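As structure tokens, one chain now follows by itself in the form predicted alone.
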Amino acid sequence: MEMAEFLIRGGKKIKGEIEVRGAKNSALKILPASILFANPIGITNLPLIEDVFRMLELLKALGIRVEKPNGRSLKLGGSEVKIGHLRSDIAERFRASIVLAGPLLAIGKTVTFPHPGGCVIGKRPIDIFLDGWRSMGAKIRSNKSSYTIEAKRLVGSQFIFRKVSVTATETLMLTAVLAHGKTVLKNAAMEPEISSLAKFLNKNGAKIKGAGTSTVEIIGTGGKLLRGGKTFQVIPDRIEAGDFLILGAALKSRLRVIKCNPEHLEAIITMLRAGGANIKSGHDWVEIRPGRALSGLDVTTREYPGFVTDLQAPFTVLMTQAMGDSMIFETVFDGRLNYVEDLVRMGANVTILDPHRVLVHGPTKLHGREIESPDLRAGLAFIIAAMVAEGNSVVKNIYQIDRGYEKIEERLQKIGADIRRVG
């Protein structure tokens, strides 16, 4: 079968409004949470992306009832989990599949799952998850292809993350909701998606304090399922909103990003303004307008509320168009600068200092090339690079982009981009 790819003709200005969809990283945590409920829960503002479709397939395979989505709304849960192992052909394909193991353990199931995958950077160690479950009384067996975790009785514990992890914070929080006694998670991640998930769980009977800070306390129900009734609204995707602001800056265009939460975008807005971007914002919109010539900036990725690693690749593309030198320092993930060589092939002047740092010398003209997405965020960065470049580009392996961005080409076409999906 011929794989789909994007054909992009660069150098075109864009203008107008672009709407932000629901956050991938919020949706992928609320869907597994449905396992903790005795009756169905409703979800709205669901992004229609590949990772969400894969998560729904995994839930259906476990025996969870999933009503057919009505637009961006969905009802699921309220049905008994029949099995405790995840379909390996699906779970191997995206990292968030590991989140399901937390709720499955919480309801007393023995869980078997493959090493969770995704993109190049998706195959990351899961020892933090395993240590957290062990601290709550779980026993773990593993072989070359899978892990099996069982716990006759989960007991609350005090667990300190030796490295901040968003997905591990959320997964252990979901595990602890039905445990016996109190769990305290220290050095926890503080992302808005975590606060949103905890707020919803609390509305439906959970007892979680401190979500959104570095210490989260959960008093478990002792095995008693939560009762739904409230509907969860997936919060706007702050990564997507940041991508669009970077795109507007890179193309020196006027672009209004709507249906977003500007409070979640403070790090990227502050950084863009420091470089000379002209940005205005309102209650649920941010607009970037052509300003003075952008100057180079040094960026170090950090956990929230710092500069998010998911915007590092798009921001590096932007810095190829800025005046002067910019140091990009990736501190969160290994392998997240692997896309840089393709940018150099497009004409960027980038010096690779070490696996975590690059120096971008700008501004440089980019030229259209054939490039392949190594991961979700670099894939979106390549779209931005292709839109900035002179001539035509082909972006391959766009399944990686579809994992996190809903019909991105149709939305970019509406603001004037020359982008087509073929194959």
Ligand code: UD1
The other form holds:
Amino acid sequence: MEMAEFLIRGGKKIKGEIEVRGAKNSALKILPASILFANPIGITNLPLIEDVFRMLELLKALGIRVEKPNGRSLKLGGSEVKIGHLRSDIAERFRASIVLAGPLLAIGKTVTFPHPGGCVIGKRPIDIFLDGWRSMGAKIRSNKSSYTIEAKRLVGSQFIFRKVSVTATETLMLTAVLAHGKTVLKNAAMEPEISSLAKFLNKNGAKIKGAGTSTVEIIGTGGKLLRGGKTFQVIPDRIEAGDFLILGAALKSRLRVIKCNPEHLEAIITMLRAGGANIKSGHDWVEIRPGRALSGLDVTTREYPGFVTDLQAPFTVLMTQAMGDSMIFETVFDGRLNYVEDLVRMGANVTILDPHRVLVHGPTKLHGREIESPDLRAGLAFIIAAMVAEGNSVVKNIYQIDRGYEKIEERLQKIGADIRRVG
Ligand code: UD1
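Right, the form predicted alone is done; let's see the coordinates for the form predicted together with this ligand.
All chains and molecules follow, beginning with the one already shown.
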């Protein structure tokens, strides 16, 4: 296990520009799609993060040709898949590994994988994926450690999600593109990463309509590989952009977030403005400037276009600096409020109402401490808390942060943060 940690001295203002990288949650779906093509595809603006490296390792272990990245550009695929099971040492610890099962099933008729794990909230169920594959004619077997999915002939289906799921929507799209006939996914997730995945697939020969709305229609090729051959740019990471805006607001600093897509940031921008922040935006940038004193706000996490759950922890940190009470209601995940106890140890005044709701009373001073990241988003929230706090903090278990944020300390140093990686 990696023992590296971040040392952070808080209380410093920041200023300048910070660049947003390609979206983790998009790259992790575009990479596994490379299995579906007859010709290699190109990817640009790939974020160089640990989760992407894990996905590339899984692909290589399947026999997929992956060229050495040239900066953030990469060519891969167009080669035959040699085996139909995922390397379990990686997949067990990495939730997004399940995305690979979609195209593998579509190509090889069978796939075996361990229960996909990850961080604390990575260990969520996969029942909806399984229902989706069953609806297309697959049979599922499982034992204590793994699942085997088999389908002699995958047939397009009408599938209604009983719960909106981002990755299940994407994974079923990646299965349906090679199935026989038409698949209609209803109550599908509508995140920008999903429309982007559809654009990428369509550019490379797929027939998908409606991605980005709640009904997605896919015409399958009946087993034939997609053409491939084209290059695609990963969209900017809207979560990272939101984190940076929250950081600017928390430090009452002027910060310009560049290489982002403001259209994907409407929920967080609206929320920050409602709290008093002064925000301007252009074609691919958003700037936050010190506004009036921030006031407390209630926030409920929702599927897109609502307030994204990945910004819930950073936003809670921000609310510790706002005047008055804020109710934070996490509706998407269980266990995504566990980091709150550490915030309280740093001096925040937070009452836990139930497993899904906390009440923040602000503003309060925070004090530096030793804290451990439970997952990548709470990890980033701890970096923000440490930058706001008086004194020194140590953030541990930063593999969780490196999973989703490319060299975050270097980008924060450039805008004036006192943060160092040690160990
Ligand atoms: C994705 C994002 C994650 C984001 C989340 C919600 C990636 C790699 N991750 O996660 O950053 O926080 O969307 O926007 O894209 N569920 C089931 N059964 C299933 C699948 C999901 O019960 O088979 C539940 C989950 O436990 C959760 C809810 O559905 O409570 C929504 O999860 P989902 O949309 O699937 O999140 P991910 O796609 O895993």
